[in-house]
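The chain below stands alone and is given in structure tokens; this is the form predicted alone.
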Amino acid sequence: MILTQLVKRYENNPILTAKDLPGSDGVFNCAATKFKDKYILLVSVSVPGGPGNGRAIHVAESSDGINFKIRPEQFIAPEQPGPFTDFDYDLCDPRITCLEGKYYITYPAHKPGLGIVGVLCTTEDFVTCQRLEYISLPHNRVPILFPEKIKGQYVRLDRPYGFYGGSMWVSFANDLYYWGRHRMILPPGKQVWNCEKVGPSGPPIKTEKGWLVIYHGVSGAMMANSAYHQGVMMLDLEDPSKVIACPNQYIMGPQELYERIGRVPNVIFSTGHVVEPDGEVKLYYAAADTCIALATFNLEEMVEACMQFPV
């Protein structure tokens, strides 16, 4: 089984680029849901010379999940006045989960010399945003929340990480801010591909074999040739600490030339999906650090395809 053969680019990629949002020189990661019959993209803007390093998430919004307008205004913006503000130097790689019919977002803040922190964030009309608290200690910059909770708690999984690489871990809470039973689920590969850096990508998926968790596997991060690719995993239902299939392979790398060539060249970074009631999965993803793109999947071949790889 070849997994990259089950994952299809959208033809008129990119979806998104600086060229719709006027004065920036770059979208890119991007989480996404759907919200009251529209898909929603929250995506991390580049604005040369604006507050912070310049960089913060905007909403775009489409009717039918390929054709998106980017909102100009800032939907998360460095330097604003409030709690939970003092580390938003720098804003980007934003998650979504709709977990118990509230939309809460995850996003890394970085301060410079004092690192990065994951801050929890809540929205009912994706106008305004309530912070509600830091939830990771740095370094951590990649926490995304279960949809559901799983025997009575919540649930999440991250990526914190040291000078060297960076493993990908779950934890529990039973409120949403006090996070404990900390577990390293996936240390970096023995792949090319996957070999110094693992963390999530969007929300786990629930399926009937167990919970489909799309990563990013990242090598040579130290080096020029750095990549980041796209993997998979199956968690337990009932235990997500326990991974019951990993494949070797990756389901996408970069290939296309908006993969290959932009401000971060040959990276393909997802933060947020789609799944449609067909079983169809769009996968909104970063091309380069530079522009949006547009991948799909049918889940069910997904999972099938995972669970060849059992652990």
Ligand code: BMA
The other form holds:
Amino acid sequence: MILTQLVKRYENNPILTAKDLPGSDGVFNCAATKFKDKYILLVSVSVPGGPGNGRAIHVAESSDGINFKIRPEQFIAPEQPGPFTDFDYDLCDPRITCLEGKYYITYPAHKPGLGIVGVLCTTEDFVTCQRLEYISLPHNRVPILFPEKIKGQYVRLDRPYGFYGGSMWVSFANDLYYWGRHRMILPPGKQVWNCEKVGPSGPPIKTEKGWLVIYHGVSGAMMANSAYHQGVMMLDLEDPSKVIACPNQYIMGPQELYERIGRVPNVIFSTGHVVEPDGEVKLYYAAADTCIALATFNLEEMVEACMQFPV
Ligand code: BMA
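Starting from the form predicted alone shown above, please give the structure in the form predicted together with this ligand.
Below: every chain and molecule of the assembly, starting with the one above.
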């Protein structure tokens, strides 16, 4: 079973580039969801001369999930006055979860010298975004909420720094603010593609067999440069601190030119997907920290394949 064979790249990739937003020099890591009858991406946009890496978050929308238009105005802007100013400098890697009918956005706010913290936000209309709270201590890059409560509690995945380089953890909360019962569920792997760090991609997908988690694996010094791949694993439906299957293969690795050449070469970094009613998963991913591309796979086939690698 070769997992990469289950994933199909869209033939006209990339679907969004800096040319789609004049003035920018990169449109990449994006959250993805559906809102009313539209597909929405929350896109990290970099602008020369902006703070940090110059990144802010913009909304892109589409009727077909392929042809997107980016709105020129910033949806989450850096350096806004208020309680969250300290870390709100370089905004990137948003993720979104629709939970109890509301849209929750999480992103790692980054201030060089201070660190990286997870911020929780919400939006009702994808026009304005309210920052609600920091939900992690530094350094923690990637909180993503599960789309429903499990045994009465909210659940999230994240990737604090410093545990074997960067491992994936699950935590629980009675509200969305006070998190605890932290458990490490996945340390970096033993393969070249995931040996340095691992972290969650978009929100876990509920299936009959368990929660399918798409995650990124980072290779370090074992390759000439680090490279980002995407992998999958399954968590127990009732107890998501239990990994029930975890293939040692990746599902996508940098292969096409647009994935291999760019601001950061050899990067496939997904922070969002949409599951269609017919079981097709549209996986949106940033290629080489430069542009956004689309790949698809069938959910049932991926779950079956993943379950061939029980833990
Ligand atoms: C991560 C983040 C992402 C970036 C990725 C690959 O650490 O900085 O924003 O896409 O590295 O460069």
